[in-house]
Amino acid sequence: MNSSSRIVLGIVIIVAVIAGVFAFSQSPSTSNNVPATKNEPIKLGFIGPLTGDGAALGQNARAATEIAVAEVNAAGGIKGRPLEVIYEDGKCTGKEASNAANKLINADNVPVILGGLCSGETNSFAAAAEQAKRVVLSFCSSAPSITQAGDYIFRDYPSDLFQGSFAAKYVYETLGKKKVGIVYVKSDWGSGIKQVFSEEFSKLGGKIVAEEGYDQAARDLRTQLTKIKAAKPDLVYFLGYTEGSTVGLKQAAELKLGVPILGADGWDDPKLFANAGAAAEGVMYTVVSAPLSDAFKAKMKEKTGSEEVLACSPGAYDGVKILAQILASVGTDSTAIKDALYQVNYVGGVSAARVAFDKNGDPVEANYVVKIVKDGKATEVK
């Protein structure tokens, strides 16, 4: 090889190296807003309890999500691209939800995670999502701690700052109960709403005569309930998920507490009342008031075979619709999606008359109702 040939070959090699470096810098692995073919799906993540504690809530929310996705795609998708959701089972535990989020962020490269459902799910991966600059839109996590989770963390389900305060006023002013014993699951949700209720109830002039926490996996609450009974409350505020509450209500009946029992939105699960049987008769609980349309209720019945639309499902449905509008406007860049969410003013949905987010990504308003269990079914207290 002569000297001129060596020079030409050297130039070719340098150009090839530079081209390779440039191509690497543009690799899809470095961005979640890479160019896509017209028919390539836009993928979102979903995290919620599809099995285990809270599975009824999770499966019902998945059905609502699927309905919304089908409607978006039937209307042409996102500028011709279909919307697709990758469903992950968070099992209402931090460990499972964190693993699921890691997969969705690092393997599936989704720009948005719809979820988690349980507050402990969302809190477990919020920091990782924030660091990766991936949007989280929870449709049911209500723990007050989520307010400070990060700039990319949103929820269209209200904070328990609303629910705890509403419950305290209902107990003190409407029911006229001045002494309350609290049994609560030691989770982000249970501890958070307990704290809000206790502070507000005390401000009103009421007294918390006993507080007893239990682990989420516990299936024997006799010790806690016995201590609550000994404190002689006028009412028991029982904060729990389906499995623990089922056992707790049965044991409360066995111990003959003899006072009203009020729960929270974690009880909006027909499985709880079916399994607790007579022990659930007459118990009450608070839940978000959602303006469900007849069309949405009919589609849920067709999808699930049941007329039950559970607490988390309206937020899941509206979450998809809100994200679809934003994706059509700004594309799949997570930062652009985040910025657009702060400007949302969504009306005509099924979760609230209006969905708008404050500077912390929380809904700006919330309304609640009280339901009571009669003949194994929950109906609104009028």
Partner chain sequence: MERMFFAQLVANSVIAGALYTLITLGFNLIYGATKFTNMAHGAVAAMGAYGVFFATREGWGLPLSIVAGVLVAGIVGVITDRLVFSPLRKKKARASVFVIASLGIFALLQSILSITFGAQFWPLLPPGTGRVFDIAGASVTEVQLWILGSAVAASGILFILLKFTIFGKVIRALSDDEEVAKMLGINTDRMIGVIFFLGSMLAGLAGILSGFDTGVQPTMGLFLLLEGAVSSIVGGIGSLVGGILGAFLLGFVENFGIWFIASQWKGAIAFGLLTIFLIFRPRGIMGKD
Second form
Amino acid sequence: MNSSSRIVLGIVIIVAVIAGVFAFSQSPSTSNNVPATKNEPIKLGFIGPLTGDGAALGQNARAATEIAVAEVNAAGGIKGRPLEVIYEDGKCTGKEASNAANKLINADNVPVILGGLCSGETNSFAAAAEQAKRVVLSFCSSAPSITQAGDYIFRDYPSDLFQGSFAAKYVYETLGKKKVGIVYVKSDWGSGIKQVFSEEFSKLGGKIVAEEGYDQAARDLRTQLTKIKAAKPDLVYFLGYTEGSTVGLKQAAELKLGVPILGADGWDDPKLFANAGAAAEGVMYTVVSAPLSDAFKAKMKEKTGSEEVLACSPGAYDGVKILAQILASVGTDSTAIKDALYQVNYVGGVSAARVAFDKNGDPVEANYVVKIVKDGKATEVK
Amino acid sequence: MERMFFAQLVANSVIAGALYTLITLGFNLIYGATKFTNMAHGAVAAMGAYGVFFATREGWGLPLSIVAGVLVAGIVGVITDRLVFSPLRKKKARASVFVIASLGIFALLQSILSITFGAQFWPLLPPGTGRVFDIAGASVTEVQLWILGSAVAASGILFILLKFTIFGKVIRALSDDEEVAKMLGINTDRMIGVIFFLGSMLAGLAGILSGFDTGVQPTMGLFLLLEGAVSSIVGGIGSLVGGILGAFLLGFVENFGIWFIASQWKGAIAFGLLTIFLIFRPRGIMGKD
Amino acid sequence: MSYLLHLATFFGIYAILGVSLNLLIGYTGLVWIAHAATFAVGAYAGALFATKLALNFFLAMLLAMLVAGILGSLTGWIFSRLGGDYYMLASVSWNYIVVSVLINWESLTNGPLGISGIPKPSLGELSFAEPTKFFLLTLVLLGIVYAAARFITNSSFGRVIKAIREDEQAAKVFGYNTLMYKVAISGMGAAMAGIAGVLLASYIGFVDPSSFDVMESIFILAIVVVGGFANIRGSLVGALALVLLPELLRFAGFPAEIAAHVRLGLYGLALILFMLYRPQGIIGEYKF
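With the form predicted on its own already on screen, would you show the form predicted together with its partner chain?
Let us now look at the entire complex, which starts with that chain.
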């Protein structure tokens, strides 16, 4: 063996020996208590898209989180200790989110992760968090599959079982359309809503004349839209995130689709309307209706400069407030936090009149409205 | 299949074929001279598109921006040749070295775009720009007509250039046999640089038009390159006419293929076609054995 | 400490990938830009065996190796008849096709949603879930792959594949069925990549198609280039360098949004610079 071989082998052996001694002399780590030094901050993790698809929603939710954290700390923190949030960019993809979660759980040792925003994010790390017994509180993930994700997995945003049914009823009964073509992004969220909508709409007596999926990264939906146009629907149900929908709406206009378009909560993004311009005129979408308070709206406006509070922010704000209360009463042990969450009965929040969790960790209330886009702004359809 | 739908598919196929033609022309030109697959070609196309993105954001106005974008692409292409491929040629590196280096350039260029402009997708034109025409029942946008027109013009100009000018003859001599060309006194290294400039400008144009058609994203280069490479191989590497045929064949197979297969498989169709050709007819439609 | 362990585990996984790719590119001259796809096949196969069929991790790994190896041999058989550039392009297109299948064949792969809840390795009472133990497992597997690679390349089989790299025509003239050798090495390299795939799937607990695109294949290529072609130890060095590099960036304070892009740019730059000025890599002797 020549000299460089020997060196490499030597290093490997030394590393292995150290690691081996370390591994077998330690008991498996279950403690996730943050050292209780007087003024050490209590850290939570946040995962959401800060760039890429849904970045506007993510940044808005971050702003709401920061406001909530500032309020908690201004009122004395958690029994004197400041609350701190570590923000990680999930990019609305499973891969980034699961890496972010691994880091938050293993390196930062947080007891709770506030997030993900996109369902794909949450689903990618829910199992790992469950295994590590860390609490996950998602403020925007709506895929029905999350209901069964685990004992430690919560959300204060309703499952799309409700959104899909709401949309199906609205299309069939209120809009009176009987034939629908669906174009949907192939993600947890998109596939999830499509599934529910199809079932409900068919049960009501409607017909799904076409179903075309597209990759989240696809920017040319003309193929899908051409096939949908050929199927002659009365309405197109378009389930997409910001970037795909921007191109999709423009291409639908170019292809002269000619029928009304209904979207879902992923469209609650001003960037979408701004970029799609005339192509977005008259489109509608369903979104969770949150009571919001004037105080909250004012603070958001001060922080973000915009009147619009986006879909995921109320849940993030309430999430922080609820967690702060729980941390103050039971401390930082994640199992204790989990148990306390199931007992929560939070009123006066901005995301819903009452926030409480059912046995699956899902919120007990779900209310939706339909918004319509006119002149680049979305307003509620009364 | 209903007539309107058929017309739309035909239109979509023709536009796709035209776009791929622009890429394959540049790609084939460079391949002919250098005999390796330049994986950076797509990134150069992206550069052109972002050149326009930058210029329009600075308020330069559309025509000037397009010129700027095309020039940026050409210049970047030449730089990659001067800095990387030319030295490698002098070292007489083997073909795989060129390819690996070109992969490196591709990754580097793409990352520069991501860092400078961000990774997200931007439309290149403000919404609502350009008219939409109804041609035999198919909706075709103004931009798409520009794509078709550019492809025709570029092919025509290139054809005339190669066949009837001395410059063109030099290029052909070089592509045929670099050694002989050198012996004839042609400064092959400099000529290859010029060829890179031309080919890269074509790539830039393709990128710009693709950007107008949908939008720009730093990752747009790879897809364009692969479509161009598939077109070239299917048509017969080294043959410009073959490249054009390959481009249109690809466009048609992709767009008509989705009538039978679910549309999400569209991307894989190109590569399926490539695989089939590589197995059964590697020399392509027009290639010589 | 735990973050260091995290990096070390990634090093181990990518070292396996680097070594296995080196067998194809460095030793046999097959420029395969689809190792991420091979990696993906192993990862998904392992994930499916471990979740849907609830097989023991080690059994799942063996089966995944088999699946990856067979598929690798098949693609080797189909593609390696092609000359240099065409082989490379075919490999890129193969990468694309595999990712497309992973995204679209939803009934098998769960599409873009990916497969989550992949268990950590265990053998009866002994569990490797704890990070340190997992790292040791990775190291052991790396050791096995390393030894296997050394064995292959130092044997007479190894001599033949090197001859194929240098002059395939000559090898044929001497009576060697070069295609079969290429198929064999493609299969072996693929099986090794399968090991890495199952390790990664278990480590993160989640796989989805987006981790296995052409960029990832370029990254693995960079490991081989930086370490040195035809140098097994070199691939370890290359993996070490390329896994640690982004971490140095983190300390240099690059904001999170652009860190990933800077990393990609550096890999690209590394490929360019090494090809220009040091084609033999850091510790290679073989000049490509």
